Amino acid sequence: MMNLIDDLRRLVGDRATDSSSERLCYSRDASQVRGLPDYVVRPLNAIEVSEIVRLAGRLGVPVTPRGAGTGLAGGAVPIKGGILLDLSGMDRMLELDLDDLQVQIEPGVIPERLNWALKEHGFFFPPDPGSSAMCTIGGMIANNASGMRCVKYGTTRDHVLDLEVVMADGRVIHTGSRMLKSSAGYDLTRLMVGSEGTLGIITAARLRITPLPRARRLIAASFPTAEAGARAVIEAFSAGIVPSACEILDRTTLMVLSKCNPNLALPMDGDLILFEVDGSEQSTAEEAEQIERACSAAISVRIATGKEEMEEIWAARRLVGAAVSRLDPNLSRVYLGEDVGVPISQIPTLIARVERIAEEAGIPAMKYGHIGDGNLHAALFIDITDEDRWGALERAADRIHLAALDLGGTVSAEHGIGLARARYMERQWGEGLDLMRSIKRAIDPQGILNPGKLGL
């Protein structure tokens, strides 16, 4: 390897480097895991990433993936060290075809860049995650995010038409068409969405769009206990209504939220439920009666309809994130045991699991999420200088994670697996992680890409 640095700049020029300083940036993502790469690459276009695999392939040298950085659970963290190949920069949207209701981009496009840039035509990409104004489409694909409004529209995985993908050995490949639908073949297109970089490297895709919806409304319920709002929410489900978007924020998450801006526009009362509806103004306007009849139990109800007053509302759900540092200044948030889900029926049972393991584990914890497809976010908190409190954190993560998957759940619904939640992939999926074991070495015979994750 004492020569690749030289291959590598022979290839893309100065966009390859093995300064220290820039290794280590690379190091992270958001997650705990660690790992320094021995080089950073950041190419420009498929020819530059397929060569620069078919050199990584001669040697044997690992390839790591990587987008903005901001996922969760260390997938884009070089572990096995190697090259650290930074798709950053790959960033153009080539083709808006509204007449066929999709858009052609590169991976390093900003969700809420394109979202931009659709809005003015009447369209949107609906996955949108909590870190759409960061993070990039194509770490969104690799991990098959969704965000808040999942519930009726899907994940990335229901919007991905095609991908251009390098394969291990620098081959370009399709794994779609152009076509709304297609049954020719294997879905090779939905094989390497969630894939985390492991069986291939997207290098561009084809989305599907959607018209924007005529109408919204925002229901704003208040609830008594976050169980109660939960079976509030299996009612309107039952009643036939499929929100666009459901969340749920805790009574503490609300507090944090009041800390880092008292003029929030949310009832303070008890634990909240957001629904919104799209469609018509007739629509929207009955399946609002309709959810507000399913909370019956809440402390109070509100129905917002204006624009600016439901931005309002989904800002201060989107700061929930960056709001969690405002809970405890002498406490840091710890993304272990954060993302799980189970069936919308098993989400009541879940969040009492949750609180009771964080009230023995003695960790103050805020519960918040896209509850309507039974996705929960567990904000946990420790003194991280406290090497007892680490130990009580990792032992309330683990009873967390195995409680979803008591209830028939997963360990990661939307953030991936990567390193940080491999060891539990055995549990979850039995003799199917072998089928998976058998296709990323059909793929990847030597290992190189992305090694270490998905408990591969």
Second form
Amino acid sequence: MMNLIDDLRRLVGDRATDSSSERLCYSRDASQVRGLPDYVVRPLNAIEVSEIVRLAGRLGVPVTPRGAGTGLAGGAVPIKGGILLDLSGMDRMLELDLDDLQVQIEPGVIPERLNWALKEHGFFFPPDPGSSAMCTIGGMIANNASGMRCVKYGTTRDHVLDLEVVMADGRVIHTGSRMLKSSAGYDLTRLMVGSEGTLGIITAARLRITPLPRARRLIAASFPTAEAGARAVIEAFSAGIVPSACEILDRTTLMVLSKCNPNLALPMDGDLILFEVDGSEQSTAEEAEQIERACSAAISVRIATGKEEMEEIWAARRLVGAAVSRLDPNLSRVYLGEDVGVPISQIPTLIARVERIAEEAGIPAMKYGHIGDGNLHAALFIDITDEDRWGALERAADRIHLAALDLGGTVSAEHGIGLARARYMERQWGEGLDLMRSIKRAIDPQGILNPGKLGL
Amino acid sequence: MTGKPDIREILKCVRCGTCRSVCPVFRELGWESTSARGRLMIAGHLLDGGLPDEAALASLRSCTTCGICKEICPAEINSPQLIEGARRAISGRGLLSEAQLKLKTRIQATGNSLGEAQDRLAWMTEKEIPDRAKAVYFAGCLNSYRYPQVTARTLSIIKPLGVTVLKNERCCGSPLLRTGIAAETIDHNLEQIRATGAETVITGCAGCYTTLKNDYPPEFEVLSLSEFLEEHISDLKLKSLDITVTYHDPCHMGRHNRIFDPPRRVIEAICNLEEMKWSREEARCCGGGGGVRSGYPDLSLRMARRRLEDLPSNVETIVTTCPLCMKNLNDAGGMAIDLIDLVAQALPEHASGSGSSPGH
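Next, report the structure of the form predicted in complex with the partner chain; the form predicted on its own has already been given.
The complete assembly is shown below, putting the previous chain first.
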């Protein structure tokens, strides 16, 4: 190991380091997981990645891939040390093939930048995590990330046609093709999506792109209870409407938002559901009307069509994450128990349980999220300099995870498992986890790729 | 403005990485230690008693303190302030870079950041200047020594409006303060300003402006040259010019002190203004500030070249209100002029000694 840094430098020059400060900067993501790498390397192509992985394999050194380090579960934190591969510098857009509705990109491309480039051609890449401005598409694929618009357009996995992957033995394989459909053998692409760097390292991705809709409408409906809101969502779905976004903001969230911005143009009298429909002028007008009818139990319904009006409402929605620290500078949001999912019909029950759990822990909680696909973000806030509060927070997060599983849900709907949620995998998967372990052993027998993650 | 950075402020960082999407230094270098998020992790480590290695020093010193991270931070963390605080902490431990030592010695020896031995007022064409006046024009080191025509034009235009200059101006303190070193020239300048009896200090340099405004005691009003020109725009009887220019917001005028509109209003009183791709709050840094131009000249130039990519098509002339931005953008191949150069062109008759075209 003594001269591994020299070997790495022979491969990539000054894009490899063992400086203690640089290692410190790569020891965390946006979660509470910590792990110091021994080396940080910034490769620029699949050949370099392959050589680094072969070298690591010869020495049995762990390799942990990382995009922008914006993850919320420690997926890119090198908890067993070894080599941290920073892939964010591999950020070229390789091919734009509009005729075949696809692009090929390197994993470090930032989704917002891809969408800027696609916009002028009338296309977009739909998955839209809150971190679209800074995360990488490689990280999105590794975690099967999604966002508000996925209720209509599907999650990242639905947009991946082919991946170039460096395997644990250094081989470079392709998991798919340019084809929009294929029924030839195992779906290796889907095996890699969501594998969090434990099966291979993505060095290029071919993505399906989608035409931009011509019109959008936003319907903001305020309900006396979250349950009534969830009923309206189910009713709208049953009427054949697939909204392009379907969000819930509970009354605690609204109260906090209104304190941050008293001029906020949102109804404050109940739990709020935001529906967005997209398509043509005519189709969105019709669907907005249908949604209004589905919201018969609402206290108030407001339909927004103006670009600015809609942008203002979405801006308020985006503010949620940071809102409480603006209200009370001593409180910080801690991302634990923040990404559970349940079947849509169970959302009101989950909200009620999260409310009780937070109350019993004495922790303020905002509940908001993508009700259209059953994904609830519980935002818990504590004074992070207070040790006792950390204990209470961890217990509350644990109970939220168990509540979701109890309701037939998942501990992570879009952020991933990493280390933060690894201990729930057995409970969520049962024997299915054994199969995952077998797959891992078959593909990475030495266990050098992102070891310690996914509860494998 | 002294003391250690507050650990609580650093802990507010949830490492969401939003700063990565805008940090111009990170854009060039790519290492996590060169983003605001990485710098805060390093600053926190130092506050915990950690020892700085080369990468830590480079991380903290390579920030231009442009403040775009602060603008976008969901937790509203003031990274530039924390980074300056961490710089003070490492300077306080006696860890000065070669560039910092050189700067400190130069300023001590010559009173200016360039180490120039000649008369600071050599640019002045006026034979007489009043000892006392309502307002003082603070020229700054860079404008005095590198852009004498800018200072000469400025004074000739604003002197009739009741403005004088300091007989013995010294460095405002900005280059030292921004890199975390106490500036002894502040007291000297203060005495000079007091002696003139001026209630207003006017400066055409972003570094001087932010320092006079935020690091000097609030005994006098501080105006940027663009604000002063805007106030007196009708007195100047400017004619309009049939040209189109763009405007580069200096970070320490714009984001740090919210002077976005005055320079634009002055420009629009003269000619067409077309904005750069990123402007106002979102304007990208030219790479010159925070000690980066002297400490990391290559990085600084790369950032300036990147900034030139934001130019609107078919517009060449970049108007700005900071000599450091002007110098950096020009060194990178741009065509940057000071706002006063544009004003001078639009005067009913050119001020004496100002030449016929905006030069640099």
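Positions refer to the first chain, counted from 1. Under this definition, the rigid core comprises the largest set of C-alpha atoms superposing within 1.5 Å between the forms. Note that the coordinates shown come from a computational prediction; the quantities given were computed from them, not determined experimentally.
In the core-superposed comparison between these two forms, Thr225 has its Cα shifted by at least 2 Å. In the core-superposed comparison between these two forms, the C-alpha atom of Ser131 has shifted by less than 2 angstroms.
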